Each structure stands twice: as structure tokens, then as C-alpha cells.
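Taking the form predicted alone, here's one chain by itself in C-alpha cells.
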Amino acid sequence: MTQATDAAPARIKDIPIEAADLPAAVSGIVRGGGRMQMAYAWYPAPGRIQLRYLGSRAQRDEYFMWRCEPRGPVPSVAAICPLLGWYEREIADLFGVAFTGHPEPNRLVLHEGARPWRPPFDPAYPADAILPFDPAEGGLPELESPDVQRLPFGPVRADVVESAEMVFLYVGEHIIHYHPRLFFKHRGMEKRFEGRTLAAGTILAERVSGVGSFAHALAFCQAVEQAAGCVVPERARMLRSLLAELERLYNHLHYLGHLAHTTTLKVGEAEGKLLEERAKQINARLTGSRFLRGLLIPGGLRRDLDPRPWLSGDLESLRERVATYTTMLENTNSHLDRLITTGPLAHDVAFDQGATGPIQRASGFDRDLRRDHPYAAYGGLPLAVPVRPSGDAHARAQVRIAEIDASIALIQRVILLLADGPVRAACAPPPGSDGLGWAESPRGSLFYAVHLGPDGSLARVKIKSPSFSNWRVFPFTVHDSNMMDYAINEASFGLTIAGCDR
């Protein structure tokens, strides 16, 4: 399924479903080899809640969207499709929908102690109301043995690190149970889209997660373009793919430097972050923004870019330095000893819990939205999708190393094929329309579902971010591991808390 081709973007199949039929329907998708992607709620009208479930029946099949309007409690499908568990809890917190039979019925977004006088996404909830809150501890297993120690770490942590509390139950160095408490800095980003114009929505999307600015804005714009049936000009599609790969480059280079930091490979850390800086300088020279902001708009790009003749040479120089750097990493025994067999993520756990991006590909899944559901210009570009089977920290690093080389090769191909032409088309979705956009961000699959109100402004924007998925998966690699490997394991996932909390 292609989001932007020579024809208008294809519509997503919108299928009504009764709440009572959800367990059987989800079970059928899972048993048939399909995959659910996310679930969310919104208010089509005051007092009328609608649930939406996104999935596909096979890896490269078109997406479908189930539409459900519950008249009471909804049967949970988390036991059938665990990755939907967090989405149900999020909906329960923010919309007040009750899910019966949920295996993890405790709060997710709203911490214990939050006392909203009505669900925060209720249209009657005042936008400027402060949420009443009394600090309280989160739910954890009761300690039955005096040998088991409890270590709450955070939410304020050392270094420039986002806020989260990591609770460890351990004996000696052995971690028995691990519970991350996130959403300390939940910013209500989805709520902030309500009532905004499409242009303002693009700017807001760029600020959901700083290191994924371009991917977020791209997914948002493509959702709007699908709602409008807008055909993005070819040159704009090509440049979008080029810019998306530049974002992948600096993210992966930062990842390698930070991973070296956790294995105490100081020279490796310094070189990785220097190469990240070189990649950001290329971004700034091409666009004026190190984080590739201010370029996208529904319909294409705000302005044209000229990557010739210098970009190809700069990328080749960067590629040579990266190749030397990654070869040294892969031949440094002290580094590899800390990565190999650390934090293994089993293939079936990765699928059931919703792992995405380099995390799932390092556990043996050959999945990538750029190839499986092409968008921008990816449908006409050669794309290597590296996969590793072992699922450990080393495999996660190897996938990113291979993706760096693949990204540079893809950018060079775009430069070679780039033709003159316009970079923007008119894009005016009709009031009341909706659309779905997606992108394979550096951390994995990213989706935006956009609903427009009767006045043409944004009525609801749902963000499915890769870190929301991968933070759910991560604890499965920490249980039954050891304290000395924890920082390395977390770094190997390349998680962001801002992308998860939103």
C-alpha cells in the first residue's frame, strides 16, 4: 500500500465492529499471521466515544481500521494481543473507558494519586484546569523474602537523562523484577493538537520528540494528505526520503557513541558523538536546521533544497569515517564482551509485546515500513533491511551499524535520481475527514491518525510512537538479568522517554 504515488493516497478500510466481537476478531488476526498496531479513542461528538483499532492481516497487506462505539464496558483483548495492553490502559486513563478482564488493570499515563474530576480527554474538561494530584507509590509485587531488596532509581537521574523511575527488586546483583514508571513528564501532546490549524499541527508534531522531529512531522503530513487525497510532487517525495535518512544517520551515530559510553569505551564514545556532530552539520548546511525542522508542510515541502553538488562528497567522507569507526567497535573485545548475550529479546516476545524498528529486526523480524508499506519515494528506491537473529544487545547494535551504510547508499541514490520540479501541491482536506500516516523512524514504526472537525481544524490526533512500543518490551529483557548489565541493556534499546510519554 502506497501513501504517496502518482495517484492519490489510498484510503484505509474503515470497518464497524461491535465491542463484544473484539476478542474473536483480534484472535482471528493473530492466528492468521496478521498484526494489530495500535488502539485509540476519540470523541466524534460530545458524549459519544469511539474506539479505533489499527491492524493488518499480513505483513504487507493494506491496513484496516476497526470502528467501535461502546455502550458500556469493553472486553479487553490484552490477553490475546499483549501489545494492545498499554493502549487499553491509556484509553482507560484518558477517556474513562472500562476494559473488563484486563491482565494489568492498574494505571499507565495517570500515576497513582492523580484525581481528575473527569477523564482528561472529555470535551468538557477545561483546557486550563490543573490536574489534582497526591503523590502515591505505584503498584509492585509484595516482597515475601527478606533477602529481596527494593531499589527505586529516579525519576531524577544522573547526567542529561529524561525523567523516569526505575524500580528494581533484586538479590545481590540478580534482578528478579523490574518496573519502569514513566509518564512523569506527560505533556498531553495529543490534546494540544485539538483546535489547531494544519500548519500549526505540523510544527507541533516536530516537537513531540526532538530526535524524531522529521519522522513525526512526516507521518502527520502524510495523514493529512491521505485525508485530502493530495498527490505530493515527485521531487518533494524524493527529498522527503533523503531527509528521513539523514535523521536516521545522526540518531544511529549517537546511539553507537552512547552505547560505547555504557561499556566504558571512552574513545569509542567520543568518536561516535563526533560523527553524530558531523551528520548534524550536514543537516544544518542543507536545511538550516540540525534537527531538520521547518521543512515539511501538508502537500510537500515549505521550500526547495539543492543537495548538489556537495552533499554526495560529504556523505562519502562521512561513510569512510563511520566504516573505520564501526570496524574498530566490532574488533574491540572489551566492548563486545559486554554486548554479546546481554538483554536477549526472544522472537515470540518481540512479536507479542509489539517490538518495532531495530529492536524487532535484531530479534529476527524482517519488517520495515519503508519497504512493506512504502511512502514518500521509498517504493521506487532499493532498500536493504538488515536483520539479526540473536536478539541481544550486540544484535541491536549490528542492525544499526548496517542501517547507517544502507541509509547513505539510499541518499546517494536519491541524489542521483533527483529531478527538477515543484515541491508543493495544494492540500485542503474537507472538514470532517480523517487520514492515517506512517513512517519508519530511526526507532521504528510511527503512526499518526488525524481527524478533522467541522471547521477544518484538528479534532483529534493520535500518535503511535516507537518508544511507546519498545518501552513496553524492554522489561522482558531485564527480568532475571543482573545490575551490572542494566545500563548497557537500556542503551542498546535506544529508547526515548519523551517519545513514549508524549
Contents of the next structure:
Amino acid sequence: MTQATDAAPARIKDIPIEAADLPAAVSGIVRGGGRMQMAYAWYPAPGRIQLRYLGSRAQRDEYFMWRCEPRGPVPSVAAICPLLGWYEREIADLFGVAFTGHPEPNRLVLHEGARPWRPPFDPAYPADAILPFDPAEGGLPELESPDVQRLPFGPVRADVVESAEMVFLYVGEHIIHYHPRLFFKHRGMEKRFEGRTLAAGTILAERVSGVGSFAHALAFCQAVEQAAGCVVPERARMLRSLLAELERLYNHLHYLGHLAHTTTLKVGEAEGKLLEERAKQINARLTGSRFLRGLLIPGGLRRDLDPRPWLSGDLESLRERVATYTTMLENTNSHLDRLITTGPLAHDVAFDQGATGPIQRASGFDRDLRRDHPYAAYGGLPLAVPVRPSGDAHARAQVRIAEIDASIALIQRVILLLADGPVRAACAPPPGSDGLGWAESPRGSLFYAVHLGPDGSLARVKIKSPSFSNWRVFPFTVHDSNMMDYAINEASFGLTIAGCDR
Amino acid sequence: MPIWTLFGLISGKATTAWPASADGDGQAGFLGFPRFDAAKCESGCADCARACPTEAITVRADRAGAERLSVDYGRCVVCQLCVEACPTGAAATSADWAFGVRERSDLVLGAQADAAVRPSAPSAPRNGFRRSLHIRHVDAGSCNGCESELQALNNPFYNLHRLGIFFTPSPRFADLLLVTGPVTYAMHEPLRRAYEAMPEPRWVMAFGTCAVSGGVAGGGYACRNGLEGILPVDLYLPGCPPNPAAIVEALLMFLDRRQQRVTGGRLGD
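What would the structure be for the form predicted in complex with the partner chain, rather than the form predicted alone?
Below: every chain and molecule of the assembly, starting with the one above.
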């Protein structure tokens, strides 16, 4: 399947399935080397819930979508395919669907003290009525051993960081168990799309995760374009790839600066953050936005850009400075000592729990949506996909360092090949249609499933963000590690919380 | 082994001379809040208001029956959809980003909307806080765009420390509570507790359009509409997100070291 040719984007194969058949079907996919990507629910009509499961039978095989309309409790598949465990809990919280046999049958997206009158996505839920909430409720099970200490850290933490509560159970320096309490920032973003126009939906998608603004809006637009059978003009596809790589660039530079902060390499931190600032200033000069907002629209771009006169030269001088910087990082023993063997993520855990992006590539998986399921202009561009086998913090940093180089090479290629032409095509998806869009964001795979209502406005938008996947994986590298490594390990994952919590 | 200190010295000073000098704010090309010239509006047209995803723009008839345009920049997410929708050029892009204000009503252009915005609470006197300020940041449900720009303040280019402004880990040492996000149901209580932990005198900044009015996320089952009705606000800075130079301007304005540049929804010189 490709969205990179002049053919209209192919539709996803939609297969009905009975709830009782789900465990056997998921087992078949997992045993056959395929992978489930996500699950979500929506209301095709009031009182009628439909579940959807996205997956593929092989890495580059086209996606399939199972749809299931349960008439009662649904058998959980979390024990067969652990990464789906969080999706089932999300559906239980927001849609009230019961899953039987779930290994972790507690709240996820909604906090324990939330007492909704009815599931928040139920069409009968009162509009704009905030959830009744008792903050005193919930938390972790009681500790019995007097030797184990409990350290709750957050949700308001030191430094300028996003809100989440990190709970450590530890003895001395040794972390026995780690539990991140996320979703303090759950804004109900998916529901905010409902009833909106496509243009307003794009603005909303840009604001799900600020540092992933472009990837989110791109996946959203591609989902709408698939629903419409819309062919995006060549120039717009090229510029979309260029802008998506600019997003990767400033994110990865921030990552390196922040990682140097956790290994207390002061000048290394300053240089990384200065290079990030330069990249953001390039973004503003090219697009008017430091976060590359305000350009995407289903059908192409809202206006044309001309990167040719100056972008190539500015990027080349940035590339030279980045090369010096990363060479220095990779030769600094005090930095490497803190990264090598820290927070190892085993190959099979990465797969089972659904690690994505640079995290899975650092644990030996050669997967990248830009190459495996090309979109925008990636089908026609040469792309290096760096992979490292060791799964430690150093491997995660090395993958990103190599991706910076690959991104700049890709942008230079686009500037060279960019031909004149229109940047926007008409895009009007028929009422009642649906589509799936995806993007390899700086943090990994991002999916948008979009359903249109009978009036052509948005009826349901499901967002699968890379940080939702990687936050599920991260604790596996923290249990049985030590407190001194925690901040370094967390920085090496490069997670966002807004993207996960939505 | 690289010698980082030497590398730093050879690289030289990266910090901009702005705001002491007029040049070098680092915002070349940045698109700020759109400007409106109501004189160019066509009768009966409300295309901008229809395009706006946050209902920041209203076109209403006044008592005399004349149509009046009003724009609440406290609701604007700088998406520029109104500029593209405008058939006459009455709405235009601009580089106006220095939108830090003390009174919520100063973010509203056009008299009609004044009644819709409650006046801000009177602020505690700031004598003695002009030269140094300690800030506690609380993320009450942002998209992380605001955090990304707040983190940028301490990169070598802006180097906020040089202006005597610091972020502090504990609310006990903070003068100013800087809040991002529309305030989610789960962050309401931690936010209130951070505020309660601050010693007096204390001030609050609504940072970014979400904290000012809710932005695109406000409302629904999980969010409030910013700090309105939750905490008394002494400093408003809309933006989606505000750029680093806008943040520096707003903080210096709060400390009476710069002039407030926006009044009645218009940026003066």
C-alpha cells in the first residue's frame, strides 16, 4: 500500500469479526509474525458501539481493520497481545465496554476518582459537563514490607516539565517497582474533534502534542484524504516530507541536549539546546511557526513555500555543527559511561509491549512507516533507517544521532527535486465515509482513524500516538534498575506526556 | 576526549543582545496574531467568525443596527484561518506577538465584547520584585508546545538567567505561578495545592491561549476553560504557544521593566 503515487490512497480492508472469535484471530496474527497496531471504539449510531482493531500480517503487508459490534462483554486479548491491553482499558474507561479476563482490569485514561454519569463518549453524555472527580480516591496498593520505601514524585515535578506522577518503590538505590501515573493531562482531545469541520480538525490535530504538531496534522489530513480518495499534488507531497523532517530535526536536537543535561554534561546540554533553537528559527523563517503549524489542510498545503533560496545553505551549516557536536558526544567517556548498558529494552519485550520509533529501532527492529508504508513523497526518496541491536540508552541516542543525518540528507534531496506546481487539491470526503492516516513521527508510529458524520463533519477521530505506545514499554526498563540511572533512562526514551494523555 | 570547556570558549557568546538592543529577538518570519481593520469589512460578512475554531471573533449588530467586529485575542490560537477566509483584506497576517497584558480586557478588540470579559482582580504591589523573579511552572494540561518554548528560555540564545528571572522547583520559593493548559479535571487539585503552597505576595500568570481561555481543548468532559474562575490572574499572555521573545517581553513588563504594548486589543509602538 502506498500513498506516494499519483493513484488515490487505497482503502483499508475492512473485515467483520465476532467478539468471541477475537482471541483466536489475534493469536493467528501474532503467531504468523504479524503485528496488531491499535484498537478503538466508536458509535456508528446512538446506542450502537463498534470496536475496531488495526493490524498487519507482515511488516510491509497492507493494513487490515477488523470491526466488531459486541452484544455483551468482549473477551480480552491483552494476555495474547500485551500491547492491546492499554487500548482495551481506554475503551472500557471512555465507552463503558466490559472486557473479560483482562490481566490489568483497572482504570487507565480516567483516574480512579472520576465518576462519570455515563461513559464520556456516549452520545447521551451531557455536552461540556466536566467529570465529577474525587482526587482523594485511587493510588497504589498498600505496602506491607517496612523495608521498601515509596517515593511519589509529581504530578508537579521540578523543572519545566509535563505533569505526571512517578511512583518508585525502592530499597536503598534499587528500584523494585516503578509505576508512572499518567493521564493527569487527559483533555479528552479525541472528543473535541466531534462536530468540527475538516479545517478546524486540522488545527486541533496540530495541538494534540505540540512538538509533534506536523506529524499529527499530517496523519489526520492523510486519513481524510483516504476517505475522500483525494490525490495530493506532487509539490505538496514533497513539501510535506520536507516539513516532517524539519520536525524530526528540532526534536532530535532537543533530545540530545536534554540527554546531556541528565548526564550533567553542561556545555553539551547548552550546545544541543542552541542547535535546537537554530532549527526552530529555521522553522519560523520558512513557515511562520516554530512548530510548523498552520500549513497542512486535507488536500495539500494551505499555501506554497519556497525553501530554495536559503534553506539548503542554512541546513548545511547546521549539519556541520551537528556533526562536530555528535562526534564530541560519542567520544566523551563520562557521557557514554552513563548511557551504555543503562535501561536495556530486550528485543522481545519491545515487540510484545508495542515499542515504536527510535525505541524499537534501538532494540533491533528495522521498522519505519516512511519506508514500509510510504506516504507523502517518501516512496520516491532514498531513506536510511538506522538500527542498533543493544537496546540500551546509548543505542537509543545513537539511532537519533543517525536519524538527524538522514533527515538533513532527505531535506536536501527534496530541495533539489522540488518542481513547480499546485500545492492543494479539492478534498471532500463523502458523508459517512472513514479513513486511516499514518506518519512516522520523530517518536514513532502515529495513526489517525477518522469517521465522518452524515453532515460531512467529523464524527469520530481516534489518535494512536507514539508516546502512548512507548510509555507502556518504558517501565519494563525501570523495574530492577537504580535511582541514579532513572533520569537518564527517561531522557533516553524521549517521551511526551501530552501525546500519550491526549 | 573532547575538552568541552574549551569548545564552549571557542564557540563564543551565543546569547542575543536583545532586549537591551532592538535587534536580534530571533523571531524572523514568525507569524503573530492577525490584525483587523474593520473599516475594510463588507456589510453582512462574517466569514472570519465562521472560520475561527475558538470563537474568538464575533460580528454583531450594535444598538444603532451597525455591524461591529470584535476579536478576543485571549481566545486566538494564531491559526490564521480568519486571514484566509477574509475576502477583503480586513484580516491580515502580522508579526505582532508581544501580547502580555495585566488586564484581560486589554486582549479584546472592539467595544462590544467588553461585557463578556470580567475585569481582572487587583494585583498585590510588586515593589521589591523588579530585579529578580522566581517562577514555579505548572502544566495543567498543555499540548507541550508551551513547555517547549519555556524550556527554550534557558537555551544559550535567550539565556533568561541574565535578566534575573529563574524557574524554581518548589512553590515555596516562587513569586509567580506560571500556568499552562486549559486545566484538566485531574490537574485542578494539584494546581490549587501548588498555589496554596506559595508564600505571599504571590502572582499568577495565565500562559498560552489554553490557560487564558481554554483554547481549542477547553470545555468537554475533561477540561475547564483556563484559569478563569479558578485562580486570580495578574498576567495574561495568549499565544499558541507564545514565542520565547513574547515570554521575555511579558515577564519584563510584569516587573515594570518594559511597557505593556497591547491595549484594547491593539499593539502600539
